[in-house]
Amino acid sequence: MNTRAPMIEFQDVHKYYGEYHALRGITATIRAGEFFSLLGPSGCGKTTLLRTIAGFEGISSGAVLIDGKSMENVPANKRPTNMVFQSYAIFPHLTVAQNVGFGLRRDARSKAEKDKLVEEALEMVGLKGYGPRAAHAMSGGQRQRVALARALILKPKVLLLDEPLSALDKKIREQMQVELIKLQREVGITFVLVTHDQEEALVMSDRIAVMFEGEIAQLADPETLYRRPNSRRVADFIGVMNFLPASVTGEANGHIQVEAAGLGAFEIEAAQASAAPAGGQASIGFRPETLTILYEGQTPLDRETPGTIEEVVYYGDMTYYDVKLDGVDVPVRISMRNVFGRPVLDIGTRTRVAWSPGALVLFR
């Protein structure tokens, strides 16, 4: 059980822009020292919610608390927060050190003390010795680190990250994800990340709030979100999820009897249902890696069903197959790791697919 104290609390937060209802009764807690992500499609309200923490946006009703104190009428520059923007907002005409120390320009400390803080901040983000360099000559990944150092030098209680990695190419972005995780652990402060990248949120976060249309649809740790999404909409947004039409045929002793196209009749635990079943039509969801294509001589550990391979996409370490299960109109996506000795199958191959009822989620 997590016993960390709350750092940020949203209490029934609403935000209107004229008639537009941007935030709709947000109630949630972000813990001290947590790496927390706000995830959702464009226009869902995640950046607006982040800006209410920073004080860049007022709220129409409700309350935002930071470290137990209401932020009502507290301006942005008086809040214990700092933000790293998507564009980094680096001053190109200043050196790296001048950028990092910009927030200290009105501080009463001596120049020697300020220079020491700048060097410590640069070392923290892996840029020791870069202080004299021109900021405009830095790479995208380096500018991102400069922006982090500038935010961290003021020692905020909360660091707000507004899609800070979106401008980087894939390889550098993945490297920076790992560096941010390590940095957050080292400094121990609360990080709140806004992103529309599901993989980024799953990799970096202790917990994630998935948002749609100004509301939090589900707030959970990454594994729960991925394996037990509470709605078909969340499941469809987080990663790749296959869906098959199904019907609920009964319920007893904490188990639900289901019949699904391509899979037949089976039983799952009630905890695998996203809503209480009441009979009738539903759908079954499962991730591509929870199904296995059986090769010659293999036997399933649980169940198997026949199908035909309709598409093959080779990614080096993985191959993704679209398999049309017998009796199902739409193919399902199956991922298989390309281990030594395992052949890549051709389109049109008849195959057997192994699956387990324990990997399924029932959606109503």
The other form holds:
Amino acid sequence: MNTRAPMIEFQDVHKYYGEYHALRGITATIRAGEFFSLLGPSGCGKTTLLRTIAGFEGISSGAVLIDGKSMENVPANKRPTNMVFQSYAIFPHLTVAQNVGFGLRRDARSKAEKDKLVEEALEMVGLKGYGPRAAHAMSGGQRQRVALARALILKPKVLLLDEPLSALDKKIREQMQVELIKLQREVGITFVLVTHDQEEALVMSDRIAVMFEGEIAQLADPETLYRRPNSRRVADFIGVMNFLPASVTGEANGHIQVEAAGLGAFEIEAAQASAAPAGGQASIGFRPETLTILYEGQTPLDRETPGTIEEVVYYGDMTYYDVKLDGVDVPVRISMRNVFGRPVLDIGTRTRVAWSPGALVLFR
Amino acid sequence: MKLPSLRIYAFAYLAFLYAPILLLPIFAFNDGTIIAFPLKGFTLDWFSQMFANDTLGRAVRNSMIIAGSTAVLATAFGIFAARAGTRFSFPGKGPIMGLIMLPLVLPEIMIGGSLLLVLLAIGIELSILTVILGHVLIATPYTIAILNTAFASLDRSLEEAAYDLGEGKLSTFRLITLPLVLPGIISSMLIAFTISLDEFIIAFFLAGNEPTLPTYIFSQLRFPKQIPMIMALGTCLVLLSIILLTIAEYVRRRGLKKTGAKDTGGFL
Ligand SMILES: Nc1ncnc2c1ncn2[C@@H]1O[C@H](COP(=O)(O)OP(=O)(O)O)[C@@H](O)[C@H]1O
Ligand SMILES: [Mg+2]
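In place of the form predicted on its own, the structure of the form predicted in complex with its partner chain is requested.
What follows is the entire complex, opening with the chain shown before.
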């Protein structure tokens, strides 16, 4: 399969619920065979956008194309998509096998062939032999597998998943994340996942669209999204980022001169700056793991700035330090991997923090 | 809870409720026309007299037709209204739903009277059809109330899932919605049937010359000689109600068990 070909295209999609403007000009392309996530806070329109693909929600203007064909006037039951619902929507009065085989009812194949497909689908999601059981008696994780098998048995071009893991507890959720990635690679179907959990999106997706208030704020692969968020808002939503006030003093030949209190003057590459200058006060952002506390005798790779530890949060494998850098008003959060033989530092310890202009992002 | 007075109250309440009903079979088999103790002897005369009575037979047939039709029609209307009320929002929904539920609190004598006037004015002949019309009118609010609960507890995404898997709107309703609200539908039919079966005022106004069970019984109460036969009739009706309720409750519980839904209270 050509993974570059577009599978779903949104062309300036708007959606109104009465007066409420739920989708505000969505333009994006989801490629065939990719694991795509819609990520954003609750109420930003992720589900609405997903439902415009499924055909449950009409759009007010614009166009949704699937595999090059406009979906205008194509009802949900005629679209090449299937959905895993947030509540799983398992039919409680049917058996597991009847649930999984539900979509085959209109299929011309013989009963024996259908039974075989159902059995295969169940095996694929790790529920071999569960067919005759009552669907309502399944646990949350099992229901989710039934919903997956039921949606995948029709071999849709696109599988839509609306927060499929949010109802599961942490252990099962993490296990299902891995299984879903494997499954997607195995079947090669385009997956579109809705989630409000940034970690889940980063772990699972080939590409992610971050949404706020009915708009896509940034669409990128997980690494770009994490390392080069295009706005403070995206940076804040995905992981933790330290923001420090800064000012741009010059700009030439693809380089930008920046000055920040406490850190002095330095130069970054133009690619490190978020897209559109909004004017006003600029700021720079550091991820906690790009800052390092230097122990006795260690020398920084790039630059160092002295500071005082104000807070220590111990996580077992990691320790988070809030460090007040000299000359900087707000403390910065630094995450350090705990290494054998290196003690966790105490509050009040004077320390040196290593940092590098190459690791920061400039917002302006 | 250990207070004896509370226990006495509970027993008194139950006695008040059921003692009169227990008297029905006692006097239905009593060999005497006077409803009083001491009992005389055992007889089946009143039952044979009951089965031989042609007018009563007609009344029973009429009542069954009316109650059956009312149960089906009122429940069908209830399904439409409850589904619309729980699924869609449309302008004026509140007032419309309110108006539909209003007959619940309107005095039946007003409904019966005004219906009679309208029917006479537009020249429709009174028959059991007109009684069905009136009964559907008063039973529908009850069926809506019951079915609203059934539809409201139905996860909307179940229907969407069936539609998403290729079914049409109608087959989705038949395959998913209907089986899941079946317990509610059974309760609804049962209530509508019962309301219609013992409804007197509207039947009295709108039946024309046709007897129904309540109007026939009322007309016979004037003749003391007929009272033991009415007792026999009452015994049969109580028996019928118990059988009906048992069947309905059985089907309802089976439906609940099949879907694993929580039992929110039935009739038994
Ligand atoms: N059927 C609807 N009628 C009116 N408003 C709706 C409807 N569905 C969603 N909305 C509104 O649209 C916004 C986006 O909803 P949704 O797409 O469900 O958000 P998300 O899935 O990102 O949490 C919310 O503010 C929600 O209240
Ligand atoms: Mg949602």
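These numbers come from a predicted model, not from an experiment. Residue numbers count along the first chain shown, from 1. Rigid core: the largest C-alpha set superposing within 1.5 Å between the two forms.
The two forms, fitted on the rigid core, differ between these two forms by less than 2 Å at the CA of Gly188. Residue displacement note: Gln218 has its CA displaced by under 2 Å between these two forms (rigid core superposed). Superposed on the core, the two forms barely differ at Asn77: its CA moves less than 2 Å between these two forms.
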